[in-house]
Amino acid sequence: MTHRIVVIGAGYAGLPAVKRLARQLRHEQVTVTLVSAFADFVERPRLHQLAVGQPIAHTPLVDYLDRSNVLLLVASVTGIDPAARLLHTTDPSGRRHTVGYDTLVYALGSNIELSTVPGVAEHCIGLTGVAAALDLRARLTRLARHGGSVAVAGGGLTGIETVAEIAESYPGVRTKLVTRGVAGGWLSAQARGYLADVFARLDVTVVEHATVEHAEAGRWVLAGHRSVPFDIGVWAGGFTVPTLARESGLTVHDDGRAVVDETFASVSHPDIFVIGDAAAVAGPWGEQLAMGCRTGGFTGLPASNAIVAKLTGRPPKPFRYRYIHECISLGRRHGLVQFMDANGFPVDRILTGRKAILYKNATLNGAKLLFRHPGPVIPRRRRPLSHELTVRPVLAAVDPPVR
């Protein structure tokens, strides 16, 4: 019998961890399965840039995965059931298959939240992936031949760089900004001043301290009696993770995220782990890193590594983390990357303008090669499985997946 190991989730946190996995372990006695919605992946972080009209790359999952002895299975998971060990997945014909497992990684992510706002999902649109942002491309096409106003709310990451990519490849679309506090509140003095004369530059409005009580069509309608018209609204309020966890019973924070120990086993399932965006990790950080691909991408691969270490009997080191950098485009000549201590908190040192921009076109390019890399950068012989390991009996067969 061989012990299944299977990754559900292709993104940063989830390619990483497959294809170490697959590294370090003996294929006679591990499988290792990837479950993915998509069979390719594309960067998120780009997801604005897409929804201007300019290429970004989409990678068939099988090319990262090449020679690694990763099976793919190109399925959305419905359900999983840990008594059991088995998950329940829908393909994209239709078709149910029933994956069993003995380890799983739960690396799901997170999204734009679309539904906590009332109106949002009616009248607004949400860069929530490929599809989402193409529809916005379409809107703004057809917008920019007449002119019109675009307003996105949520003064984050994802809002900021949102409306500076519309502002600069529209420039006769008028564009504003609209944040419940200041626009990169948790930015550096420095940091923010650069920000609003970047905005200025580009003639985005900056609407602050505006709380969106609800959307209507044309408009968001702000506390205060307040509102701000619109021929486009771009929700970027906030994410959220999947529900699976919480379905599934395992531990959860109020926010859906599951509560996991240091080596990110699920602390009701320790035959769960859990890493990126829907993990909640513990640390001097408080009782869960921030969101993004600039923490989820660290998670996969030390858990990948004490998986390893946990089930070739040997003890896992738990996951240490600091913080480094946060990167943000503002349209494809200006860019700001604010350095951070340890913990998240902003430093006084920033980079700008194009600099910035290639150090962030670096940092994710960097992500994309620790795909295809994942390491241990050493060779060396893959591990056997511990002799007090028990590998449960199959339960259920994947149908073929593509290799």
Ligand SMILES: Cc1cc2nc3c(=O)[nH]c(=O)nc-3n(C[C@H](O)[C@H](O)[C@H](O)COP(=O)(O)OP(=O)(O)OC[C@H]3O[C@@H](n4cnc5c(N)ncnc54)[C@H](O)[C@@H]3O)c2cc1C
The other form holds:
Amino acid sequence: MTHRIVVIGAGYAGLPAVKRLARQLRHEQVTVTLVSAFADFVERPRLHQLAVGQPIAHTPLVDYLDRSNVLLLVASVTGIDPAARLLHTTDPSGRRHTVGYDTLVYALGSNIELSTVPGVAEHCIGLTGVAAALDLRARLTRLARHGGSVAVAGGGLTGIETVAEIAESYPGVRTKLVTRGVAGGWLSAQARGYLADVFARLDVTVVEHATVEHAEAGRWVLAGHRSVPFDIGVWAGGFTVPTLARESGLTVHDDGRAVVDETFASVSHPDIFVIGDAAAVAGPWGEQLAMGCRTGGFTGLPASNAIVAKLTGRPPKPFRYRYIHECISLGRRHGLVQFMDANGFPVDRILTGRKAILYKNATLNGAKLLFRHPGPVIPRRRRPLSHELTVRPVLAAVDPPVR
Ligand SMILES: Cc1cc2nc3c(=O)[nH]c(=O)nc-3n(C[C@H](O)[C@H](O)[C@H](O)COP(=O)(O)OP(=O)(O)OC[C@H]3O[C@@H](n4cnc5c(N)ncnc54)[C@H](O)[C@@H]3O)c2cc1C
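For comparison with the form predicted on its own, kindly provide the form predicted in complex with the named molecule.
After this comes the whole thing, all chains and molecules, with the earlier chain placed first.
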């Protein structure tokens, strides 16, 4: 009789979590299963690079899971039944599976929100995944042949990185960034100055204090009877999280992020741990940690430690986090690292130019290194489960996972 831990979502939070769990518990007592919609790891912070034709590494999840004893099921989770401790999934060939769990780690992340502003889903494109990035790439290639314009809406991190990458790769295409407030408005004055300088060099027109009311074929319609025309409209207006947590009855904030305690356990369902962008993690920074791999990427390991502590009858260590930096690529020649205080406010220290690009690449590659080695180089002695947990009956049959 084994205790079944199932991790859903193989992003910056889920991937390190799943391996860390398998590393710390006895395999004869625990099965650890990863359920992922895709067979490859999707490096979301490089999707804008993929969209302009740069090669980005595709790493199959099985490579990361090699010799970890983690079972992989490539399937989308379509429902969670917390009372029966069951997941409903559909694999890429349309087959349905039912997966039972005793402990669930919910790491389904976030995605670009395309539905709030009317017309966006019909007339624009958002970097929602690999397929969308390849679609944008095809459209940009066609546009570059005869010239035209791309307008990116959203002055946050994703919009800034996307417009800069397009401007650098397609100098013959006119690029605009449209934003409600100020582009990079959360950055220090020094960083905003650098950003404005790079946008001027890349010939990006920045339209600030412009609220997009809706999108039509070929233009953003702004408040105040203004509009911005485009051949390609890219939407980067913000992230939203999957509705599955809310639909499953977990306590969530208004924005759908699951409310968790300091060990990442759902406040309504203590056997469900929520990490990454999907979790609303409270701390000295406020009610919620910002969404990002620089934040969510640091939740997988402590959550795994907390789960191991719970299952082995030890006191869990509360989560500690401090913001350090925000790394922004501005094409491949320019970049910006904004250093932060512990609570996420910018300080007067930035890194720019190629050094910043190198720094950002090092952090993204460092994350992937962590996926391979999510713990001490020499694995700790695997811990036995506490008696109370080993005698608990298995609640449901698990369909055989696909390796
Ligand atoms: C273009 C772009 C640039 C970015 N740049 C930065 C940056 O510079 N710095 C930064 O900190 N952040 C950046 N981000 C944000 C960052 O990528 C995310 O915040 C981060 O990936 C969140 O990690 P996560 O593990 O919570 O979720 P994700 O990495 O989104 O992982 C969630 C996983 O769950 C899977 N999944 C979702 N639904 C289901 C389902 N129903 N069934 C099965 N699997 C499912 C997904 O396929 C995915 O594998 C960027 C995002 C984009 C799009």
